[in-house]
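Starting off, we have a lone chain in the form predicted alone, written out as structure tokens.
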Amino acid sequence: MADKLFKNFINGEWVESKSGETFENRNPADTDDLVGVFQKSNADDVKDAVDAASEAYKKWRLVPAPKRGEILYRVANRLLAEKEPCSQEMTREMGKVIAETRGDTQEAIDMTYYMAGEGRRLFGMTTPSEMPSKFCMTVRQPLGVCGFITPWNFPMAIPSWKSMPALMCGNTVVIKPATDTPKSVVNMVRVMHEEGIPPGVINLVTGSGGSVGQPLIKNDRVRVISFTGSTEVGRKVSESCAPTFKHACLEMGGKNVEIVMDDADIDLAVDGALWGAFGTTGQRCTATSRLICHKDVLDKVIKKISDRAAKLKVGNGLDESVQMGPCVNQDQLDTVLSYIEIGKNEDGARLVTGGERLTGGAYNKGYFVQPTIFADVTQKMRIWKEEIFGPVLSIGTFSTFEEAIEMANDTPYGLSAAIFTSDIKKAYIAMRDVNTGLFYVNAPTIGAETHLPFGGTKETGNGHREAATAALDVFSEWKSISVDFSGGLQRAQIDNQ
């Protein structure tokens, strides 16, 4: 058991929680498989981590950005070298198939390389002054201690989206990983420590949202909270940050749509919907939850996608032949099954494939459900409106392009959308008129790249973006600097009329 006991990482040391309590992390595909035992931390642990980060900030912010970049470059190299074992452990703790966890780890590698390069950029600007003999410029300045609350569905990629730009800007970090997937963050933090991130600059505290997340949000020394999770919890995070004007970056829910026009490549559209709906067992904020088809191609699309969904191989993601893994835990499985029942009872919705928990043999040791598709779904139905976060696809229909745009926007969320069409005019109109932060043409609603901003509109986010250089704006503030070398007092607009 000792080799499966994992500790918090505070001020450069692996330490046990002051609570003296632990919790287990088990494989959702095989609950007999114990991934590890982790610290059930409390507010005292959070305080220690924040104190360490606050002290370390004094020196880390003064490390030249190119030197910070060199450390991150070494971290990226190590993550690349350890990609396979990290991916294997991620599949064991999260459940998604090994091909996807390799992609998750690669995303962390890509983000780390990308932000390492920013060490020699972090560009501001110089601009002419309106006054003579005066120089004007802007620079980025770090915020201080950053608190991260990260989700279980991308247990290394999303922590890297937050950590790498924060560190590059000169901030220090306290991270609370999801209780379902702490090992992936332990792996990332271990590599960061071993490759030269100084003590206190990166800190890891495991435990529940109430015991760790809330004290982290409320600590006055934490200047920014970056949260990825549900809109319901994100709203509470925002409210908790508001009294002290703590910055908050929120990436929350989605109810993403794929539009299939009558001139679309139907096989390609089905490929996109199948991958978008059932990749990661539908447990992505960008998952394709709604598929709306032109009435002239509806029956063809339903037939093709339901036939293929029924044939997807579901099982333990460590098996290279498996195409879809389990739900992450019992609660998530129960949520998915409850929405399937809601769909079955919605007046008019038609179950075309799936709809049941998978049982028998190895399935009895995990949280498996069939890939599920409902047809004839209308905008009034709950399975149209509410985020399910599981392998459930709702199919609706439209007659006109204008109707398709209206249906796509009929959601409180605004994360991702896609259109499949051969008409470039319709593609560009959809790009313009569908209110989302991400949009794809002839590609599924999933597939973000690290050099593009990631985030959504409406109840999906609060205006910030992760990844790319947009992330630097979350973890730094602009300072405008004026240097007057005229030798006299110049009163800006007063003396420039």
The other form holds:
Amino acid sequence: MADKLFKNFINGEWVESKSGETFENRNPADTDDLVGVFQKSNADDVKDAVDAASEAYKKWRLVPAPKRGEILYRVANRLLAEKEPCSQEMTREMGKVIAETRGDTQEAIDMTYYMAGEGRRLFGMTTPSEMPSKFCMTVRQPLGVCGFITPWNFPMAIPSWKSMPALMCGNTVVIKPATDTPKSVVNMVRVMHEEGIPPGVINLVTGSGGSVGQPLIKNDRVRVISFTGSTEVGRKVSESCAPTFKHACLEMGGKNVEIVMDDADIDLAVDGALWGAFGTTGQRCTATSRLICHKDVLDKVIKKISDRAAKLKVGNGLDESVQMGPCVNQDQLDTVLSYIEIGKNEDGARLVTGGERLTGGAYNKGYFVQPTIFADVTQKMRIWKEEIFGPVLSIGTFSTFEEAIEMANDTPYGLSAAIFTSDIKKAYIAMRDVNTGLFYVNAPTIGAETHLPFGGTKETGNGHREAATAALDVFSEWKSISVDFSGGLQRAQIDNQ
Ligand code: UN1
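Can you swap the form predicted alone for the form predicted together with 2-aminohexanedioic acid (UN1)?
Then the entire complex follows, led off by the chain already shown.
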């Protein structure tokens, strides 16, 4: 049991919560499998972590960026060396299949190498002054302590998207991981510590949103909150940050669409929709939850995708032959099942495959549900409009390309969209007119790469982007510096006229 007890990480030490309480983390594919016991932390633990991060900031911000980068290179190498055990554990705590958790760990490795490279860039700019003998430049300055509230669907990748750029810019960090997936963050933080991130620079506090997330958001010394989760919670995070003008970077919901034109490679479009809708059991912000097909190819697409979905092997993701794992927990399963009921009762929607919880044998020990597809879904239906975050795909149809664009944009969200077509003109028009932060041509809505900005429009985000150099803008502020070496007073906008 002792080897299953995991602690908070504060000021370079593994420590128990002041509350003395713990919570269990169990495998959603087999609830007999206890992944670990974690600290049920409270506001006192958060205070200790923020104190440590504030103190460590004084020194870390002055460490030369190339040196910070060298540490991150070592962290990336170590994550690479530990990719397999980290991925195995991630499948056990989150449920997604092992090929996908290897992808998740890889995404963390990619992000760490990418940000390590920024150590020798972190470019600002120089620009001419309007006056003689005056030099103008911009530099990035860190903000201080950053607080992260991270989701369970990408247990290591998303914490890395936030941590690596924040540290590279010279900030210090307190992370509150999702209660369903703390082990992956424990693994990442352990590696960071062992490879030389100094005490206090990275801190980890496990526990619920109410008792850890809230005090973190409310703490005055935390200058940035980066949150990934639902739009509903994101709105509250934003409101809590507003009184102290704390920066809030919010990555929230999606209702992503794949458009299939009549000139598309249909098999490729079906491959894309199948992977986009049922990869990660549909539990990605980028998941394809709406598929809209030109009326001339609709029947063909419905037949092919429902045949393929019905054959997907659902089970424990540690089995390499399994193609779809369970929902992450009982609540998520209940939400998915309730949306399936809503779909069954929507006037006109037609269930074409799936629609049931999987039971019997090993299924009884997990939160398994069949890959589910509804056809004849129209824009008024709840399964068209609301994010389900599970393996449920809604198929609708259109007659004209203009209609397809209108339908694609008919959502409060704006994360990801895809078009399958062989017409380059339509591809470019869709690229221009579909209002999302991510757009794919002849590729599924999921699968963003770490060196491109990641985030969404409308109610998906609040204007920030994660990943790529865009992430540096979240974790630094520009300082514009002017050096006058003329020896005299030069008044801008006046003396040079
Ligand atoms: C998410 O679902 O929150 O683009 C992140 C993708 C992944 C990241 C998804 N690289 O699907």
